[in-house]
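Shown here is one chain on its own, the form predicted alone, set out as structure tokens.
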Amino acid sequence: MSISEFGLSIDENSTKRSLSIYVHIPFCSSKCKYCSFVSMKATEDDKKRYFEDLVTEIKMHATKYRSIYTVSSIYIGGGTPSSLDYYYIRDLLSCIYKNFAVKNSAEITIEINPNSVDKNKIREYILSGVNRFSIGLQSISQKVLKEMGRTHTADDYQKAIATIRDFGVRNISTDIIIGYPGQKLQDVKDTLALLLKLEIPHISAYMLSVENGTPLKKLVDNGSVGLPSENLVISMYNYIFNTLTENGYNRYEFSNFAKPTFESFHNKIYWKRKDYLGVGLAAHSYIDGTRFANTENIAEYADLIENKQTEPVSISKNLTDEERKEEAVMLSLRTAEGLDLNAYKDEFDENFLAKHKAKVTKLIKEGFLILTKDNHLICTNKGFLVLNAIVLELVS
């Protein structure tokens, strides 16, 4: 089966609203010590009922939104996607196809790990509509993935890789993370260098973050390993903002990092306040200045939708205006473009520098935040090591 066999495509030109769709798959063959995203080892019978779940609330979704939406961008993360056979992922796409508008030009993206992926599944992605691929590196130190609990090598890496451009696919990212018990400064030069070798066009380095309920927090509370200091940690960063910056790199947003064109459509669409729609087990969706999440608990999901027939939401959420303005602010200041002035008085009919002179003029006197000529308030390389500080500020 190839995407033409699917069902729906349209032109550019449409004049109906972008809807971007995140498909939550929460299936790993095993589980990562740092891991809080709601995931989980299952049987085949499992599998097999999610999935059915899973179709039949996309075609909930699709009976109120497609009249109105195109489809820009399809993000299907976990989890571990490519733990899956193929099929899943295929009939998943068939289905979404069939029942939403979706753009020629849309960005389509899967999250695997490398080990988990063949020459095989890589070419039915491609033929189902895959044309970007989302790889979980996190580090070449072996020494450094055993302690985090993954499962791959360095030379699993390089083989996906190599797999992934013998189709003709350059639209490839790699996660990486720095912070974790144990790293060096050293290992994260050799995980940059190899990816600079590779010519990997977008790269995201995130900061370990610790989480409630993750065997990591538990060994971190109880002692038995103890976490960077904070100055290395700044180091990591600065050295991979530096390095990338010099290699020809955008940091687009604070995390993101990319060649020119490798920009993620479909991230930037979270940054940017735009329409997203997430289905599955604990997916979050923003539509309409409403943010809803579904629930957490996969025999909950199950019985909404299988028995009760409706959607599986567990909270939903109508922004007040100054939530709306703190989002805003929040999101935008992680991104390169910063916050757009002009745009935030046209939304919410407020002259954000009258309002908090007296912070942004601070702000900028201590080197944390640019003024740009054209009215975007940005945060400097040092403000965005203090990012969270920043915002509590603006927005308190």
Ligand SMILES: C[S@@+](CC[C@H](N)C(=O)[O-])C[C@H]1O[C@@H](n2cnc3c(N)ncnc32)[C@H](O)[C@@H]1O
Contents of the next structure:
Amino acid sequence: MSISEFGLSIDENSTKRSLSIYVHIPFCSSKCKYCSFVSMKATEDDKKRYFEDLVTEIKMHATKYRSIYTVSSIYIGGGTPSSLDYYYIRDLLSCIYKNFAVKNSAEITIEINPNSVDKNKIREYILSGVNRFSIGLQSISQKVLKEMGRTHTADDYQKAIATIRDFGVRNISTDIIIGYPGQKLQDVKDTLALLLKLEIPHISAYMLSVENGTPLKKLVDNGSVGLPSENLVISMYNYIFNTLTENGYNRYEFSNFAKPTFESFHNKIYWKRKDYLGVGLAAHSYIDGTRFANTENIAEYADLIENKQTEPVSISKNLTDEERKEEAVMLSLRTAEGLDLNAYKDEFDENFLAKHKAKVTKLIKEGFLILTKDNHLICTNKGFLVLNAIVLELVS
Ligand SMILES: C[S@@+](CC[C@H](N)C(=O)[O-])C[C@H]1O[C@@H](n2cnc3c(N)ncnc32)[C@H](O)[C@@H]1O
Ligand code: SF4
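What I would like now is the form predicted together with the ligand, since the data block earlier showed the form predicted alone; can you produce it?
Below, the chain from earlier opens the complete complex, with every other chain and molecule after it.
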């Protein structure tokens, strides 16, 4: 079924600007120990109310943006969107299609957890226009999953993949985490072996970040669990990079690996600093050089939308030229494409190489950066491992 069967007229060749939409679903059936994403357990009434508020928020945005943009991608993330009954997602997508012009070719992703989907849900998602699934596996080791507070097994994951594929959908991504306390290099090898066996075309491998306010942070701080050494985490990352590269994947961003044609359009929008609109609790947006974020407080979110009838934004910042330059460097160096120096010159009317000559020359000499023939500054493998330090050096 195509999006237009929801009753829309879509101009694929529209000359309007392109917009990506992120929708945040802040509900999970349980909370993983490491996770600081805004997500909670909720009653059915809370969920119903939240989705009514989402619809109102979408309509508010549509009055402002519908005439300027066509939508090229939608990402329903969380939280765990799949922890809800399918009709919430169906009605949400239908609301976006009715209020925005969404291209038939739009990439439409939903994040799912392995044990919160069944055949019926997957079918309904696909009928609603979803054409890409992002599944959080994290690890296949039952021990590690338990340590993380995950409630699914590797078996649940395999069943979910089989169900999606039964409907003919190939565009599947899987998230894994490396560097979790107690995780061994062998766990990472086994997890990757399964993903390769299943021919998963897109893999996001995230290095664990110990976030403030999480149960994991407390455990680390009070010494009950120890973090793996930096060397072990680097070995895990290098193993993933080498194995996936040998198997035909392209590392198109530091944590993201894809077979040809399976790179995520939506993810690239973030790194390229193109316009995206975040809808829902704690969702972030970037439109016309302004970054803004919705409130993280669900009661305030409801109050702003229902009573004040206003956009639920809590922070907004119009970036200065210097801030946009910093972001350009920071985000592009994470990608395989690197910093496009010609595009940088066009955007900022500044020659990056001339301005940072001494630092860039040093970083190239030391093997952290490469300057390509087509004038892109890209990180080497060695550079990727100290990315934050390189960015700091270049923007300070
Ligand atoms: C927004 S989460 C939601 C996905 C989905 N609920 C799940 O858990 O599978 C997206 C991904 O972020 C990653 N993630 C979350 N917290 C992380 C952390 N503290 N460090 C590294 N990766 C993290 C996990 O791999 C997770 O699958
Ligand atoms: S990792 Fe996913 S399932 Fe776990 S708490 Fe975070 S959003 Fe929820």
